[in-house]
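Only one chain is shown below, in structure tokens, and it's the form predicted on its own.
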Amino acid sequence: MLKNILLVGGAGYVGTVMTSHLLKKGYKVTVIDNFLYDNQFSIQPYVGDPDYRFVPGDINDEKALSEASKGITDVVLLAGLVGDPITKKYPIESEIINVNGIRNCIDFFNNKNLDKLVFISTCSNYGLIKEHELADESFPLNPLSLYAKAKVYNEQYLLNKKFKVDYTGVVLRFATAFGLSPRMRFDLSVSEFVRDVFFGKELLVYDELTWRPYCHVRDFARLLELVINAEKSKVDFEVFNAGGDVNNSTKKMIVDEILKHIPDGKITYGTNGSDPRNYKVSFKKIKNILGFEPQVTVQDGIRELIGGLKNGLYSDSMDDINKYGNFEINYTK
């Protein structure tokens, strides 16, 4: 049978490289969002293509959810305020959206017989490790914010489904993506950092010793077909860290590739940010498992969007800042 793929909160960053994946590999892709970042803009790509369906809607509007569903067989959980700062600020909202929501969907899809659910959650909720440790799935998890608190919840509500629902659960701890988007953010380290190096704003790194796991949203995408295709048997309510060792980098290391192309950027280093995760993520189960390792290195995504900038994509983003970050948002219930 032919896949048909939900994608819940399918217009934003990550979603918008995945509808373009399936699109060209032949699935059929439904995306159901509420634009929440007025980010319109990032489905004109896909509208008009036959295999692409769009429901405008909200997570906890179940009439919504039903016209989505129709003739789906998977879905994937990507809605949500997403980072750290943008739950900060809007608490209330994410407790509707991080929490509730996303349990809600749980619950809405079980009995429609779907193939997979998967639920994209994130490694920001191993939170602060040792030096010298190596998170894997089982290492103890350290939500450090709403954002990821919300994360380990719905894990755990997920995860506790398993043989009460009909659909084969999974959960993804995708690393911090990186790469060119239709809904372009830079709000988050690699593309901020090339960014106001490009355009010859001093940067301030804190804690530039600080790891972090990243991946490619393209490589996010190549991950997702896999799973969606995968034996029951290698996913079924597994949880797996999404990315590759080769992607283990500190803020140093990224600062130091994007130096070598401009030479001449102002950096000036600092301690004790706002944002003290401090990670390094081990990716061989869904290496051994699902036989999945990057393509892109935070290397080539840095030459990327580089090379973008060079040829006059984004030259908005310095001073349309919403459009290109989770910075504010447009949610009224």
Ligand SMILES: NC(=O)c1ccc[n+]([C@@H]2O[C@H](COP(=O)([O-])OP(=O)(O)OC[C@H]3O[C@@H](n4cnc5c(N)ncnc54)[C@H](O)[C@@H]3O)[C@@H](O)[C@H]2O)c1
Given for the second form:
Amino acid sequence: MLKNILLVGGAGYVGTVMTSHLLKKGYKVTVIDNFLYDNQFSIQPYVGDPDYRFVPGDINDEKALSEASKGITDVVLLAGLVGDPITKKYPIESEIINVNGIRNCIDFFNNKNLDKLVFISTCSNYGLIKEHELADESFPLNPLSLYAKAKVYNEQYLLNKKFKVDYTGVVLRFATAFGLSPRMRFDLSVSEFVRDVFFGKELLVYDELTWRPYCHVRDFARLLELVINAEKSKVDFEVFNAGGDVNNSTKKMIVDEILKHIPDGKITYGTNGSDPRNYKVSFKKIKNILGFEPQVTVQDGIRELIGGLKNGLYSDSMDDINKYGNFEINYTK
Ligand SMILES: NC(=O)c1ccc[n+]([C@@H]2O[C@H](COP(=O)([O-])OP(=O)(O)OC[C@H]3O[C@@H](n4cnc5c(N)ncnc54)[C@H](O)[C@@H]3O)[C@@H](O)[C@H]2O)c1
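Could you please show the structure of the form predicted in complex with the named molecule, as a counterpart to the form predicted on its own just displayed?
Now the complete complex, all chains and molecules, led by this one.
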């Protein structure tokens, strides 16, 4: 049967790249999104494609969810207030969307005859770990922000549904994303650093030796296709760290790579920034079970973005901050 994949929150940074990938590979794609950041522009490339269907709506609105679920075979839960700062700024909306809305979806999509429901979580759940440690999927979770706390809550909510729902649930703990997207975000480390240095802004980097895993958005899209097509026995209510060992990097490693392209970039280092996260992650499980390894390195991503900026892309990104990141929401439930 031809798959029709519902991307819940599919008009965002990751979801639009998944849309491009899946349409190119011959799948049908349905998206439900409420354009929380007035990000309507991001679905423009797909509107009119006979294999693409967009349903405007909120994940707390069962009527909209019913409309979106017509004819679908699988669901990917991407929607949310994404990032620590935005959840700190809007704690009430964060509870409504990231906790209640996702939980609603986990319940709503039972008995809809679906194959898989994939919940996109985050490696931020590991929080702060010791320098020599490597977090695999069984490593204790230490969510430091409202954002990560909601992810941990809904991971557990979904995992408890094993044997109680008719779909195969899967949790993917995404590394921090980088790469170009129709809904570009410059509030993520790699892209923010590259853009600021490119436009000659002095870049202040806190805690430059802290580790974080990264993954290119196109690799996430390939991974999603792998998961959707995986044998049930390999992924059934499993949690996977999503990324690759090759892209575990410190902030300093990212800066050094940018300076290879822009040697006169202005960088200052500081200590005790507001974001204490430091985690190095093991991606062995996803490699061993699904054969997934990233094709794009952080170095490739930096080159790609500098190429885009040189071509004049995102020339308004220093001025139109809200268009390019998760800062201000437009939400009435
Ligand atoms: N970008 C990253 O670095 C990263 C890292 C780890 C995990 N993730 C996860 O990947 C997913 C996608 O992240 P992203 O970077 O594309 O974020 P994004 O903010 O660009 O996209 C989120 C989308 O969800 C939509 N949305 C928000 N609330 C909604 C609601 N109530 N109803 C319907 N739609 C709603 C927004 O309008 C937006 O289009 C998220 O679940 C995020 O937690 C992302």
